[in-house]
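First comes one chain, alone, set out as structure tokens in the form predicted alone.
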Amino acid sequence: MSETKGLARVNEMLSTDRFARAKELRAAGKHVFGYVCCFAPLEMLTALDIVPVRLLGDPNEPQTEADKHVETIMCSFIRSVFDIDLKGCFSFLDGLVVPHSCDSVCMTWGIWPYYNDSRVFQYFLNVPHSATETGEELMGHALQDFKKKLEQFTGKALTEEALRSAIVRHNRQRALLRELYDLRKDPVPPITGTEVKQVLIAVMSLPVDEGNALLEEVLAEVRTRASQKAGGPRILVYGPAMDNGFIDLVESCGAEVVIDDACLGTRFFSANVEEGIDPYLALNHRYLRDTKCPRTYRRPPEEELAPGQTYNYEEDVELRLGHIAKYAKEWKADGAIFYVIRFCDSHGFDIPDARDSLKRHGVPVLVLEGDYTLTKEQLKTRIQAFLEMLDQ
């Protein structure tokens, strides 16, 4: 790799071919698997020396192939991923792992393997939607079936030692990403929300150890940056994948995006896999219980309730979504902007509760809805008006 600074390397990756390194490894004989969403247990792939890369769509590419096979009244993000896959964008992959993250992903998976059957390994990980005792039991079975299929494909045993090592390395990556996000707590953040998003995309396109090395390089560079002029209002963004230029748009309006609750953001790294316990139980807890995404329903175990005790609306909302207000407080956000991709029911259903939670904590909220392909001028007007209100 070229001897350049971390952020320059990130820009180089994203401006040319972010999969260039993965393609090199594939040509050298390694297995390279693509995955969708935050629920693929990457540690199991890494433990078998499989390179996992995060699949994203292309908001600038017309969705011509996918629309021949799926309804247009569904999530435009997953349609875009499916579309560019049908066009050969991910032809270098020899494996695909699709967790049951939402109904749109599930429905697309129903036809995905049939219209792109060139891959040797294609797997649907049936992640339960309730973080309950029954859900954990089902998740345990899903992880064991995934292990069995991976071992059959690679011809190697997925040993506990290798899995524990992979957990440590991925936890290291999560810790480095948290360090990067912590830099945005500063009154004058040394790195923008747009730059952080670019770093995330680059890291998700590399083997874990190479991603960690890149993060260490970025952190060393950003920590020595000269002070920059303070920007506008500090903003929390909430939504699904944020790789479509939305963060860039918000910052172009004069705001500073300092924190997020997003699929391509904190949900990827906020929770570690617990070390020192059974690794499959630890993976179970991390991906089902601790990954805070609207697609998973969670509430305290019944044994934590006193006889006859129930939770009222405010308590239930805080249990499920209170982490968003904590983010806003810790990163000193002046306001929050929710961007929900049209037909994303899981995020859409949570909008009223998440908005109520933030408003109770004194955080103003702007809710926007649109497609994966942004209608920038319409959105820009509303964002600017919201930022002006915050400045008053």
Contents of the next structure:
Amino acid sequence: MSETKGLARVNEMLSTDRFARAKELRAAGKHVFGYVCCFAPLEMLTALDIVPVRLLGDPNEPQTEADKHVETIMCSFIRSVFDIDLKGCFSFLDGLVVPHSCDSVCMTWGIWPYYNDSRVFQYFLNVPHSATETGEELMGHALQDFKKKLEQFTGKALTEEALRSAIVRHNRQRALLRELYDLRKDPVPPITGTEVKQVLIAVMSLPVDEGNALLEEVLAEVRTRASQKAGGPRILVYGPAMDNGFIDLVESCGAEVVIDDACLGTRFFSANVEEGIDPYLALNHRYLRDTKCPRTYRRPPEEELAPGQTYNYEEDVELRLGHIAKYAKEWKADGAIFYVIRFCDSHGFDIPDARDSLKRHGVPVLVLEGDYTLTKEQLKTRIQAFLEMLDQ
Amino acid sequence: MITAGIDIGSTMTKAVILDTDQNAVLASSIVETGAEHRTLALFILEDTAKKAGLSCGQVAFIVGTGYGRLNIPFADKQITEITCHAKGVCHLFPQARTIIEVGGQDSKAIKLTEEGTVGDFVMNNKCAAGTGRFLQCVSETLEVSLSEMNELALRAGDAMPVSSLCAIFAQQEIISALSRGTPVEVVLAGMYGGFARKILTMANSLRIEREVVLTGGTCKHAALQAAFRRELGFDVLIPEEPLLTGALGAALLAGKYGGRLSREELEALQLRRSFTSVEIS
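Show the same protein again, this time as the form predicted together with its partner chain rather than the form predicted alone.
In what comes next, the whole complex appears, and the chain from above leads the way.
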């Protein structure tokens, strides 16, 4: 295990091999599973002493292997994850969990095990796409099936006690991440958006308790940091994974990214798993109802409508996207930048409503579209012009 | 104070020298961009200064803009073309609320506030459709010069609808129309109409408000101006030289930022600035 601590450890992990610790644990006989997206119930893995690590892409690696098997109109993020897996980057894993986060992930899963059959455990978690009563029922079955397959694989029972303990430890991680994010509400945030993204990636590469210990070190360090110089306009970013250097790019243009609604961001930790109720129902609510990602369809509950009453558009938008304006207000964002990966229909459908909702709340919005591999120069002019607009 | 704005666009490079005390443009120049931005930036500054009866050293503050803005080693500040066009256009037309700028390799729409600042903007981000590059492609395919294309389209009584504005697909569409015997002027009139519609679709996401000002070199085509008027259903305003609004805005903003500095600070800037040793990186 590494001797370095806090942000130095984060830097070390990201500049060398962020999976070094996971590989060490795997070599010592532990199960290490990779997962994509925010919809894998990590608590169930932790409860069985399986180490979950988040899989991300590599924007600097040309997608030569994946492009032999998938068309370029596919999401360039998941293509990148698939590509570097085919090149052996995740060969240390003995399991892969792919939730049905979006259609691109689902259809990539459809071919994934054929092109890489090296893992003993490969599992597709059928997370429903609507936060409705029927969706909840299906989610219940999906979680039970996942439990059964994990038990078969490990030869151990997934006990309620272990699951409850895992829920507490993962909730602890969420609380620590919220503390870190709260520090960014300061007029001069003690930590940049780029650093926060790095911390998130590091934490997602470690077992939960080690991740929590690292987060405590980072928090202690950041709290005592000498005051940073005042940054430029405060920006909210909205989009998918964004491990591709987008946040770095926005900050290199002179902005201070203070908050996000992103997959590699608040969506990972904003909602807790309720403690004290049936743990599977709690996981069900947390992953289906409470994780606000554009991949999930949601509307005000039907049963609350009076006969003949129809949905009110504003209420609908508030339910689906109101949290973004709330973030902007709480973190005092001067503007919002949306980055959509081309062909991402999940985010694409939400953008007009999200943009209009923020504008109604007086937050200017810049919408950018591009590939997972950033076309930096083209984006720079737009970002700089937007920052000039906020600063005029 | 004497200021300069230099706008290195993808196709054309523009410069304006301004006397901010008199609020008067002393001189301006327009040259083709080419490959050597740094040499060109110096050349155009010297040339424009000479026209104004000045030397480079007499310019107090210089702002660079356009996609080549980082390649002007002696500029005191870089500002994006969006902010500069807005400033330049508002100076010429205080009543303007929407700017449509069609450049050599991109097009943009800018919404202006009542105070004359940028309220919102949108840029084409996918391809050459709706840019000057598209017209150049058509010109090369038809072997008709850009100015002839403009005249032919203006003469047409009828316009053939051109559905695709992808620079490649539209050429195929144009070639098949010509091979079917559609007169070239009818094809070209349709192309300008489709071109204007393409840009207006993008601009409409900002909700276009009057007055609308057209800028950028491509907007010098009278046939494109006519197409914009026809599609919008009202008249548009066009600067005397649509290529210069970015450089003008840059020179005006140079006045704003230079004006914040003391005489000593401005002198220090001039001492640091080197016009002779231009390094090519």
